[in-house]
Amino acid sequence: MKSPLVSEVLFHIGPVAIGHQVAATWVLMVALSLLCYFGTRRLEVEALGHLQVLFEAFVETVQSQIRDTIKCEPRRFLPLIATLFLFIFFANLSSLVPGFEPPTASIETDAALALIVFCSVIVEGLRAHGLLGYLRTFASPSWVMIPLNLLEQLTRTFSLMVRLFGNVMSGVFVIAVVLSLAGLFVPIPFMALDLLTSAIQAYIFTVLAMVFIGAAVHEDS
């Protein structure tokens, strides 16, 4: 079994090499931006189709989850938080197409993920604080703190890539064993239970990311 730190270069765009799970992110990207557009081209009012009131309902959903963690209006950050949960419930579920290695057991794609927060987060903080406020914030509750706070703003995020990479990277790996091992349809209940876990481990980190902009927004978090 090939290490899952080296990804298989597939081509290369000039100098650029494409990986396998570049390719696989590219696909389920136009794979969900499909999915977006055919749901919400012909929104109705009174005769809701099946996909237009389970998109509804997954708004509401994450709205509500916005709500209680980040305490603020969810407008601004639903855009973000439905499409971090999107991606990795649907990139952890690709471990279920045969042939189709999931792009969240790559430790780039994690790690890109990891990254939107930490950047995100340092935009929730400077726009609800100023420059200055932001900066004040890991200076509390005194200046002792500051590189202890800096360090946590790093392993967090790092923690963030790491937990995700590894819990996919191991449903992968059992799914994988068990099948060389026992045949096509013994892996079958780890394969449910791999969706449960995609489920689970898309929440974790969606709520993950709404507790750390929710950290920088208020200053008293």
The other form holds:
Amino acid sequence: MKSPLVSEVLFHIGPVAIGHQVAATWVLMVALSLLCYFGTRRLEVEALGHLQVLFEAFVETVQSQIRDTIKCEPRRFLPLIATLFLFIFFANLSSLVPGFEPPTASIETDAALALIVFCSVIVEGLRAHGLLGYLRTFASPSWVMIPLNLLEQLTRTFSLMVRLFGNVMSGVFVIAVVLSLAGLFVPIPFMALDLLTSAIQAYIFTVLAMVFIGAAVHEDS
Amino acid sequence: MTIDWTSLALQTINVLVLLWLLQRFLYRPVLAVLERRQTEIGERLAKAETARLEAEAAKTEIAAEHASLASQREQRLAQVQAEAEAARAARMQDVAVQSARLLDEAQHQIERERAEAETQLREDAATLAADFAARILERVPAGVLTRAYLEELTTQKEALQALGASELRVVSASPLAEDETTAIQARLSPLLAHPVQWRFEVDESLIAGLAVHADDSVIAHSLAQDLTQLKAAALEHDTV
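Return the form predicted in complex with its partner chain of this protein as a structure block, the form predicted on its own having already been given.
And the full complex, kicking off with our chain again.
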């Protein structure tokens, strides 16, 4: 069994080494894009299809969550938040496909997601308060808190990454261990549990991202 | 544990690309259809509101029309009542006029009948008085009455001289005795213009008295004539 902490290179494109997580992400990207492309080609105002109902319910649910958590118009944050959820959810679910290693079980993928959230928090903070206003939020409630606030920014991003990585990787690792020790059908309960964990982790990551962005936008309040 | 920075960068790019792809193929179309549906719902709500307002306006109009009809009905009812009252008053007036006319006619009829009855009573009374007088005079001797009427006849000298007939008929109420005829001829002959033939006749309707008949003229003095004149005078006197 290979170590989950080691990135395995599948092939090279020129000088760039392509790891399995990158390739899996591409597969997921293509699958999701095709699903969305064919699912949204014939959207109707009335006489909705099952897939359209699913898409609309998802979009409206995410908008509702954004409205409740960030307390602002959800249209601007919908693409980021919904993409994070969809990618993490389907990436986690991909562990159920035999021979497919979920991209979120790789620290690089989780780090990339956390990095995007981190940058989004800064961009939205600057956008909401301006440069000085945003910097001033680090001195809240007093300037003594500046180092701690800076550290908090880093640690909570790091915690996002580690939480997702730890949960997904541990799930994959446990299933692999049980599969190697007990046989073909024994890991099924663990896989069902992993299904639930996948959804929960996607939800937690998304909600935390919304909380961080909301905190940056409404820092002074 | 090591982090493959190349993979991290690629994954970051991948997630951003996925974000763009989903924005293009999922969020934008779904949001567009949601907005379109929202717009259509808004339009339908606006149409429904417009229809509701139109219905309210129609309802108000119908209520106003209903009130107008009720007012017109009240006016028409009052007009009909006034017309009926006027017709009743006119009818009452007609009835009063007709009643007055009938009453007047009845009074006139009563008056006329009363006058007729009075006239009849007078005639009856005059007739009765004439009968009484005739009966009383019947007790007088006929010769006396004949002589009395002969004297009256002699007062008609001009009339007797105007008689040109050659024969005179002397009519009496009862047959005359010879001395009476002689006396009559003796009293009347001097009063005539020329000599005549005498003929004596009887007519009981005279009751008493004499009537001298020439060809076409009569000189009469009789009790019947006197009673007739007396009766006429009595009636004329009562009428006056």
